[in-house]
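Consider the single chain below, provided in structure tokens and representing the form predicted on its own.
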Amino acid sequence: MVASPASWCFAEGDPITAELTAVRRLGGGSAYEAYLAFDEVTYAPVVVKVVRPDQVADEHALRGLVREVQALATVNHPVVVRGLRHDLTSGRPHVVLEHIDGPRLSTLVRRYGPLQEQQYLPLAIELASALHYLRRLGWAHLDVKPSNVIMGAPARLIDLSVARPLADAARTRLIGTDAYMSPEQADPDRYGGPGPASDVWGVCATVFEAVAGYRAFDGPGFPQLDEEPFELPERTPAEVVKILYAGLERRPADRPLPHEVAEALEPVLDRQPAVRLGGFETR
């Protein structure tokens, strides 16, 4: 039996720090847990990512938090979550992030199935813009997946915990989430080191799931290493089919660049009927 990871067990009203009051737990991983909190500094809701109590002295966990703080300090894009401040030396090492109001893409697909074209086309273009920016900066996110996308206007890419400069990214292996790892993340000896093309794979796998309601690859291990992706629904526009399958090519060099993903999808979005919201037309 696997023991549950240690938790701070903050309940509503408990102080995380003198300035941060817990509202509710949002989730967590092996080394960290995340809470929605009220922040006396910004006087607004925030997300607090705090090292678990049994990991406070663990160098690997602290190194990961330092890396995320560095990524947040470097990246400044409207489609990427912002870091507000951090404390790496207290008894509760943590980073304070902006709170983004909206559901995760993974939750929407699980509850309601595939998205409509008016939803997934802007999503894909917005994520591609973030990846274009990261590539220009010389960084890779390495964990683009539906649960790391908050739906809104614009959508927001969250969780920079494994993001790295490209030179560091190229030396990693098995960093990310199995079902959304590019072939080079899963098997760099065979496909080369991870980089910006790995994020293109991640965004195309993510948008594939938004379009279809199911993953591009499924099954034990890493089926993306040897199997072809599932077919998209017949209703999917041909341009969307073409660019998503191009982004899921096994060889990184065969995939489009992030801006090419956006350029392929923008004409499809332009064909969508306008929707009236509060007296204004939008798409």
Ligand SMILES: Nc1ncnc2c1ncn2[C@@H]1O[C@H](COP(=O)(O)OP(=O)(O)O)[C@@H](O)[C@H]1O
Contents of the next structure:
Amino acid sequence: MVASPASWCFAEGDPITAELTAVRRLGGGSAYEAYLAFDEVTYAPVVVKVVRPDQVADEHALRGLVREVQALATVNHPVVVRGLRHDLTSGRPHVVLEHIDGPRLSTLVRRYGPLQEQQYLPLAIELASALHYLRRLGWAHLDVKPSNVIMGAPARLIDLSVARPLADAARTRLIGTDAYMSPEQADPDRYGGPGPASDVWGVCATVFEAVAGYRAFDGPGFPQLDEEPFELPERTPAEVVKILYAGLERRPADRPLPHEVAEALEPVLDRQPAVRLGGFETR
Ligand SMILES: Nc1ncnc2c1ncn2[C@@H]1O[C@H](COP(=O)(O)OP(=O)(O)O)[C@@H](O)[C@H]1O
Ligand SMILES: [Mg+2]
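Switch from the form predicted on its own to the form predicted in complex with this ligand and print that structure.
Time for the whole complex; same chain goes first.
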């Protein structure tokens, strides 16, 4: 028997399914790959997340895709990516997502450094609105980080691959991304089970990076378990400093609720001078 390869290696023009034509590979996690594709159903670009060929028969990989499909079917918010359809039973189990056009926050910060207040304040308020909604819904994203945010108007949170209901979230350990994990995601024995406050941490760590141009915590292991976050640049407005450090409190109960993050930042945004863009008065 010939072993299946780890990648589909779809190139531009290759059919992924009868209706989906590959444009290019966007990325891939351990269990599946993400492709930009053209979709004959919606007649639009879409993103296809397809289980890797060597894992099509793997229960664990399929369970992950099922979880993502369930999350996409449950979550419905303007700041969160939306699912279009899925096929869990074909030889190429996949989910089809709307394609969100724009750079990832991680790419912007890497290329151009810190964001302007006019960019990071709406970003933070929009992400806070998504978290407020998720909390009400009883779900946690658990992987909020700059590479899972696509910058646009509004910004959009992608990658529901580890999102789950709060009861399940509370039982997780080390689910997420090391550098952006809340203390309770990294060490639930010490800080209690992950939940909505873990996403508040994720948003504050994400916005911190947008404001500063560097991470709140850096280094091997989990510096967020024992160290204090780095200083924010001196130019940072006091309200921003206060709410970001509050969101990075080690104990989940000490962190603000999502709507409190938005409330703290709205007055700062209101102080921003309006910018003229394309003839419209906008920020
Ligand atoms: N809906 C989308 N619109 C645009 N780009 C996307 C979308 N979903 C994923 N991507 C791109 O594909 C990459 C991988 O997808 P993601 O959902 O983050 O999966 P994972 O990080 O688990 O591999 C993302 O970092 C992003 O660049
Ligand atoms: Mg991702």
